Structure formats: C-alpha cells, structure tokens
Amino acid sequence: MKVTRVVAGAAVAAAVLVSLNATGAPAAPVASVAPVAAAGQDAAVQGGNADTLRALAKRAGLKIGTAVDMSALNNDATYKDRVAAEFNSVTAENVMKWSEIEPTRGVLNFGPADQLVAFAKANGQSVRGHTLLWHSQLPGWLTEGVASGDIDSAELRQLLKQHVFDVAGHFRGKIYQWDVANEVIDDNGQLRDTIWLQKLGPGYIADVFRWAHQADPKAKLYINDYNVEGLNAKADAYYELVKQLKADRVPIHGFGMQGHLGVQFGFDGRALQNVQRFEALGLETSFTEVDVRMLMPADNPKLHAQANGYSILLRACLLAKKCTSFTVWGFTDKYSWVPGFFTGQGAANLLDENFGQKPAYQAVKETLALAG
C-alpha cells in the first residue's frame, strides 16, 4: 500500500534542502533547525517502541536504515538490540563486497552476509545489497592477475558476469534495492578511470545491470555515488548517463545519493531539484550511505550544524514522490569508518560513542515525526 506523505509546519515545507558543496566554497545559506536536546546517555531501546525511528519512519512510508558491521553485531549486545530495534532496512557495510564474498578465487564464502539476512528476517527488517560492482575492495587475485596480464579483457568481462550472477543470484528475492554499479563517475564528471573502463569499455555498466535484472527480476537496481545530492558536474554526468541507460533499455530503477556530508564544508541548496529530476527520468531515489562529519573536537555550534545536515538530506527525500529510503552509514561514532579516513575528523553519526542521542538522532526523529 502507497503511504502518502505529508510534511506538516511551515518551516519544514520551506525549508531548503542541501547536498555537500564539491568544491569546498562557501555554500548559500540553509534553513536553521529548531533546537533540540543536547548529546547524552540514553535508556535501552525496546523493541516496538512507537518512539523509535523505523516506527515514525513506517508511519511516514520510508524505509530508514543503517549499514551493519558484523563484527560488533556479533559481539556488541547495545549495538545489535538498536540496530533491530530503529531501522527497518540494512546495508552490509563490507561482507557483500567481492574482495569479502571471494577472497580466494573460485571460493565463494556467503556466510556472515547471510547470517546478516537472517538477522533482518529475524526482526522485519529489508535488506539493501551494497555492492555488485565497484572499482575498490576487489579481491587481490583479480586486481593482481590484470595488472599482470594473466587475466584478459574476455576473462575480466566473464569473471564479472560470473560474479554478478553468484551474488545477485545467491540473495535472489531477499534484497529490495541492489547498489548495482558503485562510483563509475569521477570527481570531475568523466568515467572514472577504473580497470573495468580500461578492459571493458563504456559499455560494462549497461552490462552489470542487464546481468544483475537477470538474476534478480524483483530487485530494484541503482546506480550509487557520493557528492551527487545537488546540482553540480558530476550529478550532471549520472543524469545524461542514466537517460542514456534509459534510451538503451537497461533495466535501472533507481539512483542512489551516498550523502557524505561534512560540516566544515557548508550545504548548498538544491538536493530536492536533483532528486526531483530524477525522478522524472522515471527512477525512484534513496539516500543511501548518509553521515555528517566534523573537523574534531567536536563542539555544541558542530553537533547542531550537523543536525542540520541529516535533517536536510531527510527532508529532501519526504518531499520528494518517489524517495523510498534514507540509510545511515553506521549509527553510533563507536563503529565510524570515519576516523580512518579522514584525518582529524569524526564524530559523523546519530549517536555518540556511548550510544547517546545526539542532536542529530533528535532532528531525524523530529523530521519523521513532522512527517508521519
């Protein structure tokens, strides 16, 4: 059933909506959101509270969601009882990824991405399948047999179909939405310069669509990047590649905006209008892998400047008709892949190290509760 969504209150209707600046310029001005409770402890979530976020998010017609690290699900009690109880989506942070499902070639290991399904069968939840095909964690026999040349252009296009039919094929009718084609557009707007580009031409990513449709008729596949939430050259690109994929008949359904945000960077004003215009190439949208980073320490004008970031993003995909998730990379800054990454910055996450609420878990829920 089609949920409608409605947005209610004159500052969430007119508030701007805003993607990361590319450039790292000083960015238009953004609404400011109302002010919400300071970061700290708070009690043990319990399953089917009517105040936790996959609740408001039902009540919305969304689907919110979080990318799991499956050590600490397994090993971490607090993170495994928050993530059944506020998402009802999951990403696999890393073991659907082919340097996780096939360390050694010809070797297929589903095991922790499976037990990652059975936990959202377990709880309700909806699966996202990250990701078929990207230029980065490849095992290192494929990486190292073509930079040898022991593996050909024909064997690198059949060990990619080959992959693509094992995995997609393997989860088949347990993953609603597939990132299909991951990062192909560089910085600048060009097809990134990759071994796929090198040895298979231009034409691999109509191929890993057509592959991945093949093996999973239901799955909605998206093409997924980061720093294409507002109008700029690269979110240009995907929008001439997507119709262009569309003219071709390739099954794509949606396009994905990581939603990598960084406060020290401003927000521009225009994440609805690029949601909206694809969309009207006949895609559905979602924000895939959203966080808000800070130069560290982190501070109280930071931790609500960051509020503002998540609750943008959110606000852009309730108003949007065709927006059907909004995914967190990670929750608590405990587990952030930031730090790692990114020199000197962190604290990107809805919940603090302890999982404490910060002002951002606040604004989400305030933005979801405004429109439920």
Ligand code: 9MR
Given for the second form:
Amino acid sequence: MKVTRVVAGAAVAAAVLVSLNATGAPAAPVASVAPVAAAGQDAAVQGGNADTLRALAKRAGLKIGTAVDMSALNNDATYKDRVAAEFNSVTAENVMKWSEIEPTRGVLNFGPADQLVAFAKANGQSVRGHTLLWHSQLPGWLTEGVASGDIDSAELRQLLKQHVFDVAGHFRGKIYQWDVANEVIDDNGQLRDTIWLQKLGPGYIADVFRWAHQADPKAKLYINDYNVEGLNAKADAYYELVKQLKADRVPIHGFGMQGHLGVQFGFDGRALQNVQRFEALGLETSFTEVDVRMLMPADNPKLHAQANGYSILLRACLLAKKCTSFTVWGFTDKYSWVPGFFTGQGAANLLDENFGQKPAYQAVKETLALAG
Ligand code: 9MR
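So that was the form predicted alone. Now I'd like the form predicted in complex with the named molecule, please.
Every chain and every other molecule in the complex is listed next, the one we just looked at coming first.
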C-alpha cells in the first residue's frame, strides 16, 4: 500500500511519608513534609539556585533527567515548575513512541514531542529521545497489518526504516542521546521474541542503529533495557551483543540501564562493575528510567531502602568514567506508571504525591553534592 506521508500538528508545536513513632513502629501516614520551594526557573537555569538537583548535577558534570508526562506538564503548574527547576535533561515518557507519532499510517503527529523539545530549549535542558524501536506501543495499523499478512517482511523492514528516518530526522540535532533499540533481549538472555525478530531476523538491531546514525549523525545512540543494572544473564547477553555490534562497526555509542527497581527484590551492589565493563567496550553509559517501587503502603524502612536503591545507581554513575546521564522515570508519585502496572505497588519516585521530598530525594541530593 502506498501512502503519502503527511506531517500533522507540526505547526501546533504545540507516599505519603510515614513517620516512625518513638517505638519505631510506623505511625499513621502524615501529610507530605518539606514541600519543595518554588524556585524561579531562570535562577535554576543559570545555576543560581545551588540547591536544586540540576545545579548539583551540573557541578558533578552529570545530566540529571526526568521522564515527562505531557498531560501533567500542560495541566499542573507545580509539576511544570519542578521539571524546569530540578532537571537539566528530559525524556518524553510517551510522545516520541511510534503509536503516538503515527497513530494513522502515513500521518505523522509531532506536535506533543515538539512541545517538549521547545520547553526543554526554553529551560536550558537537553533532550533524550525515547524510543525508535520497541515491541510495545506500536500503532494498531502496524501490528494488525503484520498479523493479517497485509504487511509482509519486506514491507515491514521498509516501514521501520522509514520510521527511523522520519523520527530521528525530524529531531535531527536536537537530541543528545537516542534510545534507538529498547528491550530487545528477554530476562533469559535471549533475543526477545517480537515481530521484529520474527519477521526481520536478528540483523534488524544493527540496521536501526545504522539508519539512526544516518538520520542524526551527532546523536549518541543507545541500546536500553531493564534488569541490566547488575551482573546477571541478561546483562551478560547485552555485553556479548554490544561487543558483536562494535566488532561489526555498527554505530552504537551507549548502554542504557533503565533502573526500574523494587525494594522487595533487594539491589545488586555490582552496578559499578557492570557499568565499567560496558565502558571498557568503548561505550558511554546512562541510567535512563530510574524508579524504585515498593509494596504499599509505604513506611519508613521501605522509604529508606528506596533511598538506598537510588543511591546505588547514582553512585555507580558518578564513580564511572563515562556515565553521562541519570534520568528518573517521573519524579513525583502523583503521575507514576507503577500503580497501573503493578497492583499493590507504588511510591516509586523521589517526591510524594504532594511534591513533598522523600528520603530518596535527599539521598540523591546528598550524593550529587558529594560528587560536585
Ligand atoms: O511510563 C510509560 C507508561 O506511561 C506507558 O503506559 C508504558 C507503555 O508500555 O510505557 C511506560 O514507559 C516504559 C518505557 O517506555 C520503557 N521502559 C519501561 C517503561 C515502564 O513501563
């Protein structure tokens, strides 16, 4: 099927904290304490407010980022102020994904993503691109077309190539790091069984990196996944894959560790070793989607364990030589993806639902301050 490509919307650039009582038992939940002071955006942008995460991160030579929920950015002034004041990097939580950019075949909607890029520019922030290739959040016309046989393998490959050139090309020069390939290996360390692997074969991974590099030669191109923050079979599989891609001269520049942790699982203390082995392959590294969830309700031990989880990853990044960005997947429990995906779990972010600082926020701040 031939489709004329149209760009729509381009012109529209458009835990509660729980305190321990004297006996050490959890007391009733209290309202959030120490709401973050509303710092002026200009002061933060210029590094004038030394007390923000972004000012501390700048001194430490690190980009500190957050995923941005565009509907919160447009409807919640406190959220918007905090994004501007606390972070010097932003990632689109959803609006750069294929289902959002091209819900109708051939009609590209860059409006919400352009709005985020404009917001970032106005606030002196860098933009991480997320994500060019994933097996999830694909448009219905694509998955249904493949399932019905209307889209054969040759056409699918062409569609993927066009998508990479459309999106990476549209944002050319505006994205410092692209999550080019997301979640291509499963938890057993095998290439994930997706339509990409089934229809295109394993070479699709090298292809998307080569296309992305042609479309935006200056962007650092990342491979990105979860459950790869320590030493395990999945991280080992990535190590071998990246080694092979480098040997094949594929333009891959970064290894992204998402960092979706949970206090109930404990933390692998070998994050730094893992980061270092990828850096030894010649890659830079980043933590790209950090949050640390817990079984609800939150209490002080869990909140302090959570702070430890954030610190382990941030310390690994700061101690490594080429860890360039540390991004949290949202910064307030008010808009977290976690409760909707993991029943009974939540409170994964640095600030509570009322933008009150949690121990994790303090820990991130103190860790950054020590490094800077
Ligand atoms: O946070 C995102 C959520 O709003 C979406 O509904 C979800 C769709 O699968 O994707 C979430 O973000 C994911 C990210 O793009 C890739 N790594 C895992 C993240 C959490 O699921």
